[in-house]
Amino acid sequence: MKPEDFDLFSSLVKQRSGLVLSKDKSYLLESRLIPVARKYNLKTLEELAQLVRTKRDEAILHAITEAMTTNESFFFRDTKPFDQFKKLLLPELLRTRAAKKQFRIWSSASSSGQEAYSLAMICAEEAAKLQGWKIDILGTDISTEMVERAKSGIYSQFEVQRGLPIALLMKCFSQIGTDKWQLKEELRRMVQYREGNLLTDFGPIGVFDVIYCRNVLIYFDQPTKTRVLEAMSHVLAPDGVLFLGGAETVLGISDKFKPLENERGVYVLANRPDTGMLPKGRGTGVAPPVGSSVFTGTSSSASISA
């Protein structure tokens, strides 16, 4: 690929959606804008940089934005975040928001969903302790072809497999065909997707108690970085935690946030209330025991019922 249709790509994409992509990315740019090209009829790159040059048809810009933006994804990645959220910050919404009954999780780089169902059977796992609450989870993800197949709930037999208790894919997925499973309706119902750009100006979605943006902020540049915390930090409960990716942080990157004491990955305003979720000090070593049972009641319109 010639250098300055690299840096076309790149500066595009960059534009577009964050994503930084350095020169020694070069064979993952061709790999994916490969068969962009092809759906255009086009047989090279350079025709497509061409064609990008001249016409800035939108369609075309969004198809470059979207293939260079799809990342794979699996139930309960990593692992704790999911056991941080179950042990810790669970026991803790259900104390301090139990007026009302409701707290709203915003899984901000969805990808094809698995990372906001997991939580989703995590919530329905408690329908006993939610019974009567509302549980808002929206997933985010700028490819319109992964909030789709996140809508679909529908996922092959690899990727069922990868992180997902054989229990939970029993009791929570049907099986279509040899090699497909989907996740039943009332676990999917929990979980609304929309197409969402971090980039923007994302304040109608509302306010949220827990936020995950994980693996999210190592493919942005700093000034980026800091403009996404700065935006999560107006969207976030004054009490709330964001989950960030185990190999990322906001120290020297934003003022808006602060580690949790003894929890890696988990980040609280600043200039939060003395009271609240997660008081100082406290960790997963001192939350209450939540139970392991699998899930078997029912849900509805994102309401828990026993």
The other form holds:
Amino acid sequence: MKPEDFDLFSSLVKQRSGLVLSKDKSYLLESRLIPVARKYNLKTLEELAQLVRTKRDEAILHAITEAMTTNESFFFRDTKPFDQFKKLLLPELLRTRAAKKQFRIWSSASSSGQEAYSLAMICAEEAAKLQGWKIDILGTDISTEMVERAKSGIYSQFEVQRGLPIALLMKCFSQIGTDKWQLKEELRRMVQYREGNLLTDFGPIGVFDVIYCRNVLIYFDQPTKTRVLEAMSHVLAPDGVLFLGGAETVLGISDKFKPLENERGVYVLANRPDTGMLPKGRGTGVAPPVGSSVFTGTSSSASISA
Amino acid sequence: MKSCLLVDDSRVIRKVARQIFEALDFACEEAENGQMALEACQKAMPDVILLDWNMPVMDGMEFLRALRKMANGGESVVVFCTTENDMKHIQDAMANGANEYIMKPFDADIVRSKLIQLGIVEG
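Now that we've seen the form predicted on its own, could you pull up the form predicted together with its partner chain?
Then the entire complex follows, led off by the chain already shown.
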């Protein structure tokens, strides 16, 4: 690929999705963009580059960006962030949101939907405790195709085996034909998916009690990471919780968040209040005040990391 | 080191499975049918059994029923690994004492994620 064409595609993708493509990703760019070129009846990426330069057709720009984004996802990916939700956060949400009986979760960069649906399955398993509660789970992704796939709730035999225990497959899915499985409607109804770009204004998205933003920041450069974290700090409840991926951190990137001690991957607002969810002392190794009943009945961080 | 018994009449499948389990630090034994698997279990009960369904001599379901009747036959974690991919087979397997179920074709990610869910391998 000509260097000027690589620069054209990589700056287009960066500008629209935040994804940083270094020069060594030239092969990846070629392998992903050749199918896009074919779709527009073009023989080479040179012709595709020419088309981008002469005619800034929104559909083509979108197709190029979409082709470059990574859409790998598993059910219950990495296990721990879901154990933490179930054992640490859910009891806290039940306690602190008891008056409103309502909480909201955002799965940002939701890809084909497995993260948001995994959370829905956990809530469904805890249905007895959540009777009368209103739970909003929102999944957003930059890719039109991924949002549509997520909404369908249809997964290949491969996908339903990665991370999903067989007991949950039996309980939550129906088989379609020989090798596709669809999440049951009552679970699909628990999650709303829509297109959303983390680089632009989130729009009227509301405030969330829990945000999952895992394995997204790794694709961004530092100023973009800072900007996204800053924007997320404005849509997170004061005592809300942010999950990042295992290889991601806020340290040196944003002063809006701080890690929750002893809970890998869990972040809270730097200026969070002393009361509310995970009140001060929780998970920070500091013992609760004597006589406090706040901590009884919830699992300790030790049992979560087990 | 954890032990694993790979039960499948296909040498190729056993070889692929061995590579996956050895990468996860398992000591592997192999058996090409249910009968040979039972004999292996009588000698030493493995921590995990990866079990094909359709095999000559003794199939996976017959093996599973016989295993669960053995005095220490409840100790092993049994993961079915078969081309049978309909709900009826899955339900039968679980009702007869299987712990997990993999539908072929499978890969290292699937095996690893199932073992993490079972608490046998660390995430």
